[in-house]
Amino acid sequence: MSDPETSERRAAILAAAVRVFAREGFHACRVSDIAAEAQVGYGLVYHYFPSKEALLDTIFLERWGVMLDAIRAIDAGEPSAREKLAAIASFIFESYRREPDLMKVIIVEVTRAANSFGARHLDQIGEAYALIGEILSEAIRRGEVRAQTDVRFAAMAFYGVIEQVLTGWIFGLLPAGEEHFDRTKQAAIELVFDGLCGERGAQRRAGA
C-alpha cells in the first residue's frame, strides 16, 4: 500500500509539471522550474522522477490509459457506432474543457512530437486507433458503414479531426466556449462518420 503523503507529493509534482510544460514548453523549462512550481525542493523531484523526460512520459501514459479505458467502456455500453464515436469525441473534448493544460501537453509535446516522445509511444497511440477501428469494423458488419471502408484510415481520420480541433483551441484558431462544445462534437461526427455511412446508412438513421 502506498503512503498517502508520498502519493500526494508525487501528484503535486506531476500537476506542477503539467502547468510548467503547458506554459513554457517541455524543452524550454528546467526541473528546477517544476520544483519551484510545486513548492518542493529540487532533489525531491528527482526522488520521484529520474528526469524531466520521465515526468512527461508519466503524464502521457497515465492520461492516455484513462482515455483507452474510456473508449473500451464506451464500446461496451453504447448501442450504435455513431453513438460510440460521439461519446468518444465528447469524452476527449470534455477532457480539454476540464484540464486544458494537460491536454495541451499531451497534444503538443507528445502526440505531435513525431521525432521524440511521439515515436516512443507509438504502441499506445496505435492502441487508440485500433480500438476505434474495432468499433468501425463492427459497424461494417452491421451495415452502418460502407463495406469498402478502410477501417484503419477511417479511425485515424476520426481521431485526427478531434486532435485538429483541440489544436485549434490550444492555439486560439477556433472559438472555444460552452456554446461551441456540442456544435463542434456534432461537426466532427458528421464530417467523418456520416461520410462513411453512404446514402443507405443516412436513410437508415433518418428512419430510425
The other form holds:
Protein chains: 4
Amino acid sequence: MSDPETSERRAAILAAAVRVFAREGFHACRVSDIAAEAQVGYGLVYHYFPSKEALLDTIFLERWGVMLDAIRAIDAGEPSAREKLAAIASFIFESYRREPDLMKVIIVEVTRAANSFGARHLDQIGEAYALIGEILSEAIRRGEVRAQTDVRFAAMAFYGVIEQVLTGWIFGLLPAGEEHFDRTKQAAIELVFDGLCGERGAQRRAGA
Amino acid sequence: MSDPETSERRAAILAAAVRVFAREGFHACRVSDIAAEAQVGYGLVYHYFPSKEALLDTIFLERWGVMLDAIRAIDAGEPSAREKLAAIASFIFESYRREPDLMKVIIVEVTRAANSFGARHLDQIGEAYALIGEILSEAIRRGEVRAQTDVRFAAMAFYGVIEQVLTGWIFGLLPAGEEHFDRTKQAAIELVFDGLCGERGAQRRAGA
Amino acid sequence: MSDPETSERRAAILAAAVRVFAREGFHACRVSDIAAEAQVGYGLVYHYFPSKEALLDTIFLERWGVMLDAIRAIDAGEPSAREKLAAIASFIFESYRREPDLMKVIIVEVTRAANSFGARHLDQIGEAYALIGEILSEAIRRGEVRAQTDVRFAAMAFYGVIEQVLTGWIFGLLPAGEEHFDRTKQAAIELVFDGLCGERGAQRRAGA
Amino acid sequence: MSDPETSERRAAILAAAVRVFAREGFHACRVSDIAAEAQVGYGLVYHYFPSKEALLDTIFLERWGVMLDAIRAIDAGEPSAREKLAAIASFIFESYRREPDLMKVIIVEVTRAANSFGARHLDQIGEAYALIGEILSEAIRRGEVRAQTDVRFAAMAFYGVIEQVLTGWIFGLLPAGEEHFDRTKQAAIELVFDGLCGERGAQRRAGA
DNA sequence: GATGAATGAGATTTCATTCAT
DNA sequence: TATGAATGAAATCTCATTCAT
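Pass me the form predicted in complex with the DNA as well; I've looked at the form predicted alone already.
Let's see the whole complex now, leading with the same chain.
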C-alpha cells in the first residue's frame, strides 16, 4: 500500500504523462501540464520521478518490457513462424487499439529518437529485433522461410511494416477503425510472407 | 548571384544545420551551434532564415521535393512496378549513402514527428505515399500485383521497410558498409514482391 | 519527561542539525538531511521546531548563553584580567575541542553572517564583546593594562584572535591536535597582553 | 574594446553584484536583483558569467589577487616587520574605507564560508597567511620579534585582529568614521607588537 | 551583409512547509 | 507523537530572437 512503486497517484501521473506526451510531444509539453492532467501539484511529479526524462524512460521501459515478454511467450507457444509473427503483429496492433497514446509516445518519442531516448534504450529496442530474428532463423531451419533470407534485415523489415502502419494511424493517413485492425494485420503478415505478387501464399491461405 | 536564395553563406548555414541536427537533434542543439558549425556569426542565421524551425522546414521541403520529383520521373520512365519500386528504393538508399546526415534529419526529426514537423508537412509526406500507391494501382491493373492488395497499406508498408532499414543504419543496428546497400535494396524489393517464402519470385530473378 | 523541551527526540534532532550544518552548511543542507541524520521522519522536525531557521537559532542561543554565563562566572571568579582572559580563551578552545561541529556552526553560520543570523542575534553577540570590554576596563582601572587602550577595540581584537584560530582549525590551516590547544591558548594570551616583541611580559610570566 | 573581459556592462554587473551581495547576502539575493541593480536584462548576467557562483568567485579572486600583490609589494619595500604589517593593515583598512561592500562580501561570503566559497578558495586564502608568516619569520631572524613565536599562529592572529575589526564595522559594533581608521590601524599594530600591557612599545613610538 | 551583445519569456527543478493519517 | 505524501513558491539557467553597429 505504501510502496511508492504502486501508489495510485504515481500511476495517475504516469497515465497523465502518456496522454500529454501523446497530445503535445515530449519537448513541447511542460511538467506542469502533466501535473494538471493528473490533477496533482507538480511537486508531486518530482516526488515520484526525478525528472521529466525519467517519466518517459519509465513509460517506455515498462511497456517495452511487456512487449518483449509477449514476444517471448509467443515464441514459446505458437507452432509456425507465420503464426508467431502474426501473433506479434496482433499483439502490437492490439496494444495500439487499446492504448494508442502509449504506442504513439513510444514510437514517436523513443523508437525513432536517435539522438535522445532511442539511443538511451538501444539495447531494449535491439532486443525486440533480435527476438524476431531468432524466430526467423528457426523458420529457416524448418524450411518455412527461404534459406537465403538475411534474418536481421527481415526482422527489421517486419517490424518496419508494423511501425509504419502505426505511424499511418497516428498521422491519420491510414483508416484506423476497428474493422481495419484485423485486415491490416492479415495484410502485413501476407506481405511479409508472400509478397505482393505471391499467389502461392494467397492460395495456400485461401485453401486453408 | 545576389539572390539571397543562392547565397553561398546561406548554403553553408543550411549544410551546417543538417550536420548539427543530425549530430545533436533539433531540440538539443542551439542556433549558435549551427552558426559555429557554419563558421558565421549567429545573427547571420536570422538574416537568411526567420527562425530555427524555418531551417528544418527548408531542409525538409527542399529534399523531399527532390525525392517526389525523382519518384515521378521513375514512375514515368520505368516499365514495371517492380522496377519502379526498385528504382525508388535505390534512390532513397543512394540518398542515404551520399548524405546520411540529411536523411537522418528527415526521418528522425520530420517524418515521424507527429506533433511538430511531421504534422506540419503532412501533405508532402502523404504525397510520397500517394505516388507509390499509384504505381501499385497501375501494377494491379496490369496484373503485376495481386488484385486484392490494399494499395494504401502496401505503399506505406513498402516505405516502412525502407525507412526501417535506414533507421537500422542510423542506430548502427544494421551493417551499413558500401557492400550492403545493393544487397539490402534487392532484399527489400524481394521481400515486398515475393515475401519471405515465395520461391517463385526468387527463381524468376535467378533465371533472369 | 513529557516536556517537549527535554524530549530525547528533540535533542537528537538538534544534535543532528549541528552535525549536518557543520558538514554541509545551513543553506546547502535540507531539512530531510537533518531528519535522516537524526533517524526520524522529517515531519517530526516540524513538530519540535517551527522552521529550519529556528533550529539554528536554538543551537546558537543555547550555546552562546552558556558562553555568556561562563564569561560572567570567570569575571566574578578570577583575580586578574590576564587570568580572566586566559580562562575565557580556555573555555572557548575547550568548547571547540569538545564540540568542534557546534563551534563551527556558530562561527561560520551565525557570528559572521551579517545578513542573516548574525544580524538577528546581534545583541547576544555584542553582549560577549561588552563583557570582555568590562573586564578590560576594570583592568585599566587596576593598572593591569595600558590606560590609553581602546577597550572596545581591544575586546574585539581579543575575540578576533580566538575566532581566527578557530577558523584556522576549521579550515585545516592550523594544526589542531590535542597538544596544540594549550600552547595556542597561551600564545593567544601572550600575544594580546605582551605583543610579539614584548620580552617583559614573557619574562614576567617566566618568573612567576 | 570588444574584449568581453573589459566590457563596461560586465563591469557594471560585477559592481552591482558586490552591492547586492553586501546588502542581501549571496544566498538571499536573486540574480534578477543583480541585473536590476546593474540596469541590464538578467540574461546579460549569464552572457558574461556562467552562474551566480561565478560572480562571487570572480569578485573574490580579482580582489584577493590585488591584496596578495599589495602584500608582496609591501614585503619587498618596507624595512621593518612592524612597518610591513602596519602597511598591510593600512592597505586592508583602506580597502574597506573605499569599498566597504566589497570587503564585506569577501569576509562574510568567502573568507569564513567554510562549506562553500571558503573551501573553494582555500589556496588563495592560505597564501595570504603564508605571506604574512614569511614576514614574521624574517622578523624573528632579524630579532625584531620574539624567537619563540609560532609564526603560523601569529600570522593568523594578526589577520584575525584585522578581520574582526572589519566585522565590527560591518555589524556597526565599532565606530567606523573616517577618524577611526588611522587610530584603529595604529591600535592593531600596537596590540600585535606590544600587547595590551607593553609600555616599551608604546614608549618607543611615543619617543619616535 | 555580418556580428554578437542584449533581452526576457519560460522551462526545469528544489525544498521548506503543511497536513491527513 | 510520528510519518512522509503533497504542495507550490521561487530560484537558477537556457536560448531563440532582436537590434544597434
